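Given next, in structure tokens, is a single chain: the form predicted alone.
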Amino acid sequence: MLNIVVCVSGGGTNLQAIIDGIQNGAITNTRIQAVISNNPGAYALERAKAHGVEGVCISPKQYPDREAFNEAFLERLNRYRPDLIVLAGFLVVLPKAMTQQYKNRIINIHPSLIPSFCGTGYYGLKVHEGALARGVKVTGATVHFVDEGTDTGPIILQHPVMVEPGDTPKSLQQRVMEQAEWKILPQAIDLIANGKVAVEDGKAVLL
């Protein structure tokens, strides 16, 4: 059994799909131990609890600077004994310790095609109006490990979306997520459970 943790800021629409995974059966041989947030105000806590998961917040408010949050953070993670780290739109930037620790068991999801529209400054709508303001007629979405990197890590998985005449970035926004985000973050999750995963010279190998 795969036991993960899920880190959100937000709403949680990717936890979501990873919960209905589990209950439909698209994610096999996986248990949610808990969601974390920074953000008190996270519906994703709320998801959590409706679900009954046990939901943590760890705001960096909570702590005098961000050593002492990331000593907490990394703490608390390690309760939960994870076997893999699932960030679904976690926006905090991971402590070395814990990339370190956790070395190729950390998953995330970004809403485009890397290598395009990642790295630093890229996250949420930023990403969608980047891909606008550029004109690409496909983007989508990726998930990939986690280094000590922003979005350098092996990739796993990526599915495509077609950008739309008269698209804005909140339509686009929410095309990636339901027709991408949300297919291949359960999928990742499902094939990393069954052993269907590896790492090889720095890339990810689907077995």
Second form
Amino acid sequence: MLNIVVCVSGGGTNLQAIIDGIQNGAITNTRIQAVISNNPGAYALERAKAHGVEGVCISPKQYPDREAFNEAFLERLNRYRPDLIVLAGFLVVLPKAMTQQYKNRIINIHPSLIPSFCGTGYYGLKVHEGALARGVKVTGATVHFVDEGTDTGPIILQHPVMVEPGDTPKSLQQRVMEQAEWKILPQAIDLIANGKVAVEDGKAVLL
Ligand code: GAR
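For comparison with the form predicted alone, would you give the structure of this protein in the form predicted together with glycinamide ribonucleotide?
First the chain shown before, then all remaining chains and molecules of the complex.
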């Protein structure tokens, strides 16, 4: 059984896709131990509660500085002894101690085809604004392992999505979620839960 902790900051539609995937059998061999949010108002916490999953908020505002927050966050996470940490719309830069301790055991969903429109400053709607400003015709989503960099870790799965005439950042965001994110994030978890992903020479390979 793969024990996972899901980290969220906002609406939690990707968390919902994981909960649904576990319920409908798209994700096997997996249990959500807890959902941790940095934002007390995150609707994702309501989704956790509605499904009987423990929801916890650890906000930077509760701590005197970033270091204290990072320590408290990692300490809380460690209590669950998770096999895998899933960043599902978690808009916090992870402390180095965490990426080192959980090397190849943290995954993130990013709403573009990495290496396009990723890295510092590219999160949420900003990613889609960037894609539309550049005029790309195809975008998509990526699930990757998290390393010390921003969106630089080994790529596990990607899925393309067409940009359509008249798209706005919001319409594109919605299509990327529906057609790509809500599919590849559950799929990646299922692959990992069943021992089908390895990292070799810094690249993820599907076994
Ligand atoms: C998703 O589109 C996710 O890919 C993005 O935030 C959104 C969260 O939505 N993540 C990033 O931009 C990370 N760099 P959700 O809360 O409804 O799952």
